[in-house]
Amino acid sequence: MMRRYKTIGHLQNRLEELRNEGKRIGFVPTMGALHMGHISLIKNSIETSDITICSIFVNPTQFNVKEDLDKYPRTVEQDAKVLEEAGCDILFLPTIDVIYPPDEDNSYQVDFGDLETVMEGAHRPGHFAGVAQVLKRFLSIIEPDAMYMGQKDYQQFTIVRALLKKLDSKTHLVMGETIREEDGLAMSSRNVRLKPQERSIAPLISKTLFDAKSKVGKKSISEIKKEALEQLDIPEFTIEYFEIADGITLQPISSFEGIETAVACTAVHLGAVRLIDNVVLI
């Protein structure tokens, strides 16, 4: 049976018992409204760790638009049922005061350099600072052996990898592949906010990314980007960016020559919903 914890002390007491038994702890941080993408991370943790802990915490410090925070879906009981059915061992449900005690300074300033100045960082100022702040807090509480995060938030994954290095953390970061609907749309908690007509249009995002991948080696990066932007240029979309970047530094590239890995990333607004997706090109 999955155990639930809301306080740090009780959770840490249980984790200490498990570590004394030699158990390897896997951690999946989430903001709830769980879908199969999250569950794939849970299953990955179950396969490679002895104990899997999932957190559900809608972190206010990573929202740069209050409306997004207010509208973020909160479905804790439904999420808990899904997690228990998936085999999760522990659900951590902290309140804001638990994560950010009002009598403690939990601010955290870290310079990620060029990693946070492009794509998401350029359009969501302060977002990655909030991500770093909450994950530093969770890591200090849980001290997991491994943490599992999805490829859909590729830039976030890269930022978190840099965070672990800056913290000299022993936690191993594991990337889970993007889980998609049958029509190709990347699973996201935001998808439930799409109106039916918008939902039918949304798969154009992934189609454009996979079309870009099919052109690697046949067309130049500038041509691939130009054609992708043309595909996404429909009245229903407001394009924030479509970028082809070095998969490690996240900096835009003009050629694949000498590049170890490259990724195509995009963000578009569809109605009131902002959607992101990416595909690794090489």
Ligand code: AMP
Given for the second form:
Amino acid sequence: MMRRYKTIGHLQNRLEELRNEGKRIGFVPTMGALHMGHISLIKNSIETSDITICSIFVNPTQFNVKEDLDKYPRTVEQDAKVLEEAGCDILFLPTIDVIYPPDEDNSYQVDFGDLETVMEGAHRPGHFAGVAQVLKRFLSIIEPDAMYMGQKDYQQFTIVRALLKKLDSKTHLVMGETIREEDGLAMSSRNVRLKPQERSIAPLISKTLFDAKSKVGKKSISEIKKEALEQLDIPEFTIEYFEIADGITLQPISSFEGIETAVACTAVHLGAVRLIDNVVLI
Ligand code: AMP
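The structure above corresponds to the form predicted on its own; please provide the structure of the form predicted in complex with the named molecule.
Full complex below, order starting with the chain above.
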């Protein structure tokens, strides 16, 4: 049986019992409206940790657009069902007051340097500050041995790696591969907000990224980028960015020379929905 907790005290008592039994705790933070991308992280945790805890918390501080927060899908009972079926042990469902008690100062100022001045950081002011704030809080409550996050949010993963370092955290960060629909569209809680016609053209985003990957070694980065921007240039899309970046520093690169790993990342508006995706190129 999966146990549910809404408050910190009861959750921490249970976690202490489990730790005393020598169990390693794996943590999967989410904002709910769960899909197979989230469940694959749960499965990774089940495979490599003893106990899996999933949180569902739609964190207001990481939304830079109020409408996006208001329209964020909320499907907690359905989520609880799929988590239980997947074998999750604990579901943590805190309210806003539990995460940000009104009488406590949970603000957290942290400078991620150039990691946050590009791509998502440049286009969503305050977003990563909110992500860092909420994860710092969750990490202090749960103190997991491992935390599982998706490649789908590549820049977020990189920022969280830097956060764990800054916090001198013992939590091991594990990346889960991006899970896609059959037509290539990266799974996202926001996909349900796409109208049928929008949903049918959305796979052009991942197709463009995979096409870019297929050109590595054959074309220059500027050509690959130019062609990707042309592919995405359809009336339904408003392209926010398409970048080819160093996979570690996240800074744009103009050549693969001396680069250990590189990633193509994009953000596109389609109807009322903002979609992001990325593919590791080398
Ligand atoms: P979210 O609920 O959108 O905050 O996402 C919670 C976690 O699930 C984050 O670590 C995401 O990177 C991860 N995630 C979201 N979509 C996918 C996907 N399609 N494949 C794998 N992981 C994902």
